[in-house]
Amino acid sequence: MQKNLFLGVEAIGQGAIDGGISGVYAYPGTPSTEITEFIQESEQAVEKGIRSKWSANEKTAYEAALGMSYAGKRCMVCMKHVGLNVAADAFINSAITGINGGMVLTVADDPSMHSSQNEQDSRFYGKFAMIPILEPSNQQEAYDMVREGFELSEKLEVPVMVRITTRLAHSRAGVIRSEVLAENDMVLPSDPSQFVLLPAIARRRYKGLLEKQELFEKTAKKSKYNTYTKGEDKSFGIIACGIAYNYLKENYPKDDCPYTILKLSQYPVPQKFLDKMAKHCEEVLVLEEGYPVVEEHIKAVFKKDIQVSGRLSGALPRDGELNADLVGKALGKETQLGADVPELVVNRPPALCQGCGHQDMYKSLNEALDKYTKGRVFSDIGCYTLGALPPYKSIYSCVDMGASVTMAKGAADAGLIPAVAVIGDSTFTHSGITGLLDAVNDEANIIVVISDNESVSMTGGQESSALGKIESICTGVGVDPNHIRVLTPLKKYHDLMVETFEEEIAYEGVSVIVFRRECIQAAAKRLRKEKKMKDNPTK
């Protein structure tokens, strides 16, 4: 059958679209970004009317996938790592009410925090909601693992997570498609009081969570995504984990590995085979991407007498992505290590694109700040983050979306006055109104710095939810209107914005100043098309 050259990004999306949902639901945020835009772009997706607009966080697109799953139909929830962190309360929750139209939740970890600030495990939220987890060693069984877990919702009755990593997300192989599957028609859930989670009904729900997890357990046993494959050698064994399945058959291309291997890559762990691991094994080595989350589970199951090895025993780096050389050291085998690089070859740091609004922002808050001592200016996530590198090195924060504005709150509390916020205008409507609402409630002294490319720029230049909105969200929730301030941020206003910043600084109160110039690669694009569609008027 014709194979398709798929990112593993891109297998996920298609594999979502065959499956027979009816949205997909998300926020930006890399390496998770593109299974959404896949959707977005594909000509199948729009035919069938699936619905793939972005959301403002991740907590609202998880309770609007709930919902549809709700109506009977199915859907797909995308996020990074720490997006769930956003999407935790629902998350943990649907666990609990279950689901009515399958659900998939991806999430998109990023060891060696390629673009994020931490590379936290999803297998562990997984596990803390007790559902069933799906991780794929390639690109073809991304496909098929979203593609069927609609279906394995649907028999669970729970969410299904299918936990990716950043190799996997951004790295292409071959896929064979399967038969598209029909939407769901809509209909509700037989038990009224399914997602009426009063206490009463939780406990109720929560009872039947548990009852579930033998079932979980034997689904996984039976999954075609677990093997257990025994070695000439049986006193050692491996536990390859998704992708680090490959990494292990890269170090034995003949597929003549001598030891026991359990492939795993569906959760929970079956008990059946560690049981029969244990019967022969005298030592187990646990290949796995993230944190040691099963090498920590079978530390405990094992007898003391089993040794297991692993991230935890030094093994293998406690931290950073793995690779073939890495498994191949773990398991004795010479590796050939590259030449040392250049001194001529040096690291480039990131930097704003030459032409960007934040820079002329940047270079008028340092002017206007410039008489007060250093360590006032709380940053935010997105481009503007990289203001903390010359030539600006301007803020001294940057922890999580939205915590800009809530650190300057509580820095101005105690006394660091002036304090200001920086912050982006999607990263804006993510998370920080509430903040500001906060900060209004409290009639903090702060300056809010909104710097309004007019779109999800880091990400690549997704639709903002923010766009159009932020002065009348600001006077919403409370902002005096003579200091919310709008300027352009070019060289030839930076007297002007300079004098703004004085301004407020003396004002004493919340002040928000909105610096507004289109993204300069958004502007670059949309020019492009434009032309295009100036040049062939009839496409």
Contents of the next structure:
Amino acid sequence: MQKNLFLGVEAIGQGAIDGGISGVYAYPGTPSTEITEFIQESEQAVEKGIRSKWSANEKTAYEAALGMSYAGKRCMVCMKHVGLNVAADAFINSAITGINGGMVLTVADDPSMHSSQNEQDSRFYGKFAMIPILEPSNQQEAYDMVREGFELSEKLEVPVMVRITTRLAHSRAGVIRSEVLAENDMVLPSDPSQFVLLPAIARRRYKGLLEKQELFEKTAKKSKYNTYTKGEDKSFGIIACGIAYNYLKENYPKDDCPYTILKLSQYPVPQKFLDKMAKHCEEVLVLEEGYPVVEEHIKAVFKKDIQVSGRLSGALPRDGELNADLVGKALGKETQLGADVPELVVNRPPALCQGCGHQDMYKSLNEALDKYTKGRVFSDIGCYTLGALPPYKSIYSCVDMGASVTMAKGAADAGLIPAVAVIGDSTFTHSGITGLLDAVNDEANIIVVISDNESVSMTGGQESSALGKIESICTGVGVDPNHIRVLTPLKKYHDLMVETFEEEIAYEGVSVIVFRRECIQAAAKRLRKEKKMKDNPTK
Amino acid sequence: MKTDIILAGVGGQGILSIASIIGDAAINENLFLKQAETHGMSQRGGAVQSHLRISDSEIAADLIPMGKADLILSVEPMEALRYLPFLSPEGYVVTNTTPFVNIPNYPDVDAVLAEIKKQPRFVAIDADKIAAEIGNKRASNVVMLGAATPFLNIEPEKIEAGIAHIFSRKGEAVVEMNRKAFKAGLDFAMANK
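I have the form predicted alone already, so could you send the form predicted together with its partner chain?
To see the whole picture, the full complex is given below, headed by that same chain.
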């Protein structure tokens, strides 16, 4: 059969389409963004009318997906690991409401923090919510697990989490597709109280979820994605979770591993496999990407009878992503190093693009704040976070989506005046609006800079939910229209930008200064597209 | 047959196009392929790399282990040096000699090239100059692809077919120009390896 060369994220997008989804809901976040983009650009998805527009944030995405499931249709919701923090309220409760149409939550974790603020492990969240987790070991499994995940979700009557990590998300391999499943018809839940989490109902539903745990474990035991291979050498057993299985196999290219191997790709961890391991192995090594989730679990199970090693024991590093070399080392294999990196090689940190509007915004901000002590600018998450690096060194915080506005407010409450927040357009609608409302209600003395490049640029220029709405949102939230200022961040307006800052610093209350100029990457992309349309209008 | 390639450069230099052409050729040869690449924040002017693994049998890891790469293919000279710990003792470095200077502390270019010449097996090619002579500076990554082809274990004709396939949407003139760029790189590598 024809192999498709798919990135892991593309395999997931195709798996969802072929699995019969009627909608995908997401907010962009590396390394999960391209799942939704793939569906948005898929002709097959367009023909089927699959809903795929970006959501304002992960919580709204999750809840909308749950609503689609309520109506009986299959749906997927995608996010990166920190996005699940935003959606956590809905996520945890959805395990208790259960689903109607099949629902798959795909979360992409980012160990080594290639483009994230932390490397939290979503398997903890899955365990916390007490739902089944699927963790593919390669791109083919990513496709198969998502496609089949909807049926599993419907069978077990809960959302199912598919957890991947950066490496699988952004690596390409051949994937063979299976038949396309039909979409569900719309059908309302048969139990009218299912989605009503009033305490009395919630208690009943929660008991139901607890009772189902055994079924989940039994299902994982029978899963074709979990395999137990008994080894000849009894000294060692290996549990390889998700992509870590690849790194294990890389160390035994001839399939000649003498040890017992449990390939674990569906959770909860089946106790029966552990019982078997306890009989066969003197020591168990856990290979897992992220936190020591399984290692902690089996340490408690095996107590002191069997030695457990992994990230906690120091056999593997506690942080960062795994690779074949680290796994080889944990297995006592010698690694071969190439030549050293010559000393003259220097780092090449990411930087704002030449000609980017954020640069002009930071130049004016720096000049306006020059007369004050440093440390007055709270930032947020997006391209403009690069303003923390030289040559600008303008900002002093980057914590989570929306934290710029609220942290500036808190610092102003403490007496830090002026206090400035810098937030992007998309981040503002994701999580800035409510913070701004707090600031207005509290008459906080802050300046909120919305650096509006009219797209979600850091993740590749997706459409921003804020497009054309910023001033009206700010007015609606209660900011005095006289203190909502709109500027174009261009070199020629530098003096005007500095003056505007000075005027708003002098004002006691909430000011919003919008710096609006299209992202230069998005502009270049748009111009190329327009030229193409002009050259060949039929396409 | 197994070829492990580290593709190196700076975000926006076109290493993913090189990867997709090789990938296209490999898939048409019914070979197994894994290609891991850098997305997100590090794309913005930062160093980027792609691990490309091709084999006639199934490939396990998405990343190439240390000291196992058969080839470092870099579209910029300093980036070629960054990944030396991945290169096998028998491996080749194929690099463009035109630097991509977007940092204030870029090292002395002659010193960088001297480090490359210290490598036991290398091809150093001024792909930007060759691409300009052909008439399109943007084709320098395809010149680099040509220069790497003798080390890929895939016949040059198959790679050329990949070029025709990938660029076909852009018209015959673009395909022809890229073919020329490819040939120029290939000829240089054959004469200088």
